[in-house]
Amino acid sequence: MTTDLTPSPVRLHAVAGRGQPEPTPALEQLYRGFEQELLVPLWTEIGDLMPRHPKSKAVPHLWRWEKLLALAAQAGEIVPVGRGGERRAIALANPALGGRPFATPTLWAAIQYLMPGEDAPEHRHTQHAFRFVVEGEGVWTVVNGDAVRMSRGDFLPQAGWNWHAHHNAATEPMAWIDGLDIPFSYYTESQFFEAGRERVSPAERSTAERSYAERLWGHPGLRPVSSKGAQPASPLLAYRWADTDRALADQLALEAEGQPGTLSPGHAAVRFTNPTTGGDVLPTMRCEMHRVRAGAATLVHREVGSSVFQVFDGSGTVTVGERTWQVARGDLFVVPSWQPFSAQASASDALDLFRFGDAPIFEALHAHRAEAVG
């Protein structure tokens, strides 16, 4: 049995219009010739290929944390973790991306759930990744043999092609958010994956308070002289919530004292960076933490490239394009490329937002653009 791999031609039609040739039998004959040779003239496609501004295939969408967590817990009772499935991770699927498990055309976001005593097996992949913990503790991620504690508010980057496994040493399940550049790798056809050892050593299942990476790299403003030069991704495997919280609180305190430091009035923000370069923590993803003081609002902003946000704490209102939602702890939402975004904290609570986006890709291509709106 053979399979016909000949592509189906794009059907072209002569249509009168501005910038279009006059429909004639000769033009129809020309178009049939294009179809036969699998050719498409630019003049029939320029509107889609070169619009006046980005028009994302993704749409703004919100996922409620309480619903995600309930479904993940149900999966924890039914779906095992082991070789084959590798992870009990449940991806956000943007409703406009054809059922693919992609939050945006370049970004993957998923809730991962690990039951007490469970081990997620060791593997590695070329996709860059991180873990962000919105609640719980008791899981250690083991990266190249280095056991790294995971607790609420911690941000844990994972550069591509590093061995990693997870172990829940607690008596309760734990959930966190995974972020990866899987869609970008998928569309660029650049992905590799390799399964690791069936079991990690007992030493790697330790529950040390501080990992090797933190002891070497976790000192603000200091780097070991023994280290290599610039590295493409951060060698620090855990950015602790206590440090992030202090940085945000200090920005808002300086503002209250009349000193500069915030992004805009009432809006503090920090970026997770690579200590060897000062640049983004991962080559393809920009990761930040934002705090909006109670009753304050961010500027309305849009940029080339997409982002995923998770509410870490507090409550408020967010507007993406023409959609507006009331949000609370754990909720996730998508901001597609060139869609205006703003957030306002409730009158009683500061609003803490974790954000990751694909800006480093577009900056590397000299295609990034951002602006305040209105």
Ligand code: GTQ
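On a predicted model such as this, the values are computed, not experimentally measured, just so you know. If you superpose the two forms and keep the largest set of C-alpha atoms that fall within 1.5 Å, you have the rigid core. Positions refer to the first chain, counted from 1. First, how it differs from the form predicted together with the named molecule.
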Contents of the next structure:
Amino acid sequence: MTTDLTPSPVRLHAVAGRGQPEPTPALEQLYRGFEQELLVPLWTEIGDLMPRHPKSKAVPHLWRWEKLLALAAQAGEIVPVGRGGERRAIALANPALGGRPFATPTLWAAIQYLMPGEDAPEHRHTQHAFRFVVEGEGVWTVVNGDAVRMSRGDFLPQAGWNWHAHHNAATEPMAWIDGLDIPFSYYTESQFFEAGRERVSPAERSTAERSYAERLWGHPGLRPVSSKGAQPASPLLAYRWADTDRALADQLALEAEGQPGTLSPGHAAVRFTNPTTGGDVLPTMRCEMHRVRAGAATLVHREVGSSVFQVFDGSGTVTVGERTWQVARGDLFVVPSWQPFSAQASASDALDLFRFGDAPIFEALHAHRAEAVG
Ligand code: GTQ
Ligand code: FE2
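Form predicted on its own already given; the form predicted together with the named molecule follows:
Expanding to the full complex; the earlier chain stays at the top.
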């Protein structure tokens, strides 16, 4: 017989409480037996494992854009971009997730920064991704050889396992945000990654106004008949600000005329969709743009799963659970699972909010719930 002297990772403590056994020496002895054999009873864990409703480990938190941008610019001066590190991307780390680069238990959100003339090398991974541009222009993202311009307000989805590289063709640095399902892939241990070419070819570093994807897929309500039915993610690689802005403005204009269309009074919202299905643009992420009319507010709402917001324009106040912040352009904040969220635009300015969340994961598993609060 061998004696294993490694301390057991299982630590059980007799506690008093409803449904808990009397803390006696016999119970202590039973718990040492459990620890020895790596066993954990349900009765000590049930409150954490099976709460009445989601109790997120993540907490509401806000990151100021001016701080992120200043640090990203500093990184631009001293951190090279290339093979190995792959991207000059700096992720939001939720203060309650142990210092990991996870904004929420499922979502990665990062600011990425490219200096003039720089290339981020080509690679592909199973994680789904998108870029959203709050300011600036001049970077082209090259997806499977298709060069796509990135400008303020553009949303650029990029489904898993597509080759992609980024190139800054401008004379100024450029920053944008990345959203990926990295934490979800990490916890579910489902990731694959492959490095591609060091530099994309000169032809792919073109600066064509419209990408192949937009020419084929970027026409409202029109599907090329040459395409083969439903695809799991959107083949359209850029959703341009002019279209998003017009859609939101039209909803509020309709409301002003007394016609339906807004989500709630003074609150217009659109969702980026996969034109082959009408469903979410990416299999794991729901991406939306919201506009709250000056002086108006959203309803208070909560849902299963987490979201990250970025203020695209305007100013106002947002409330997440117990936290309330005054927000301005570029600020990012997280809404953990089942925490009530609402937003109020300032009296003088509409508030535009970009939002991404993990709802498609829960909807696919029939585990999604949402409700109005109050
Ligand atoms: O631009 O390809 O923020 O692969 C994290 C992982 C960006 C990217 C991130 C990535 C990328
Ligand atoms: Fe990537």
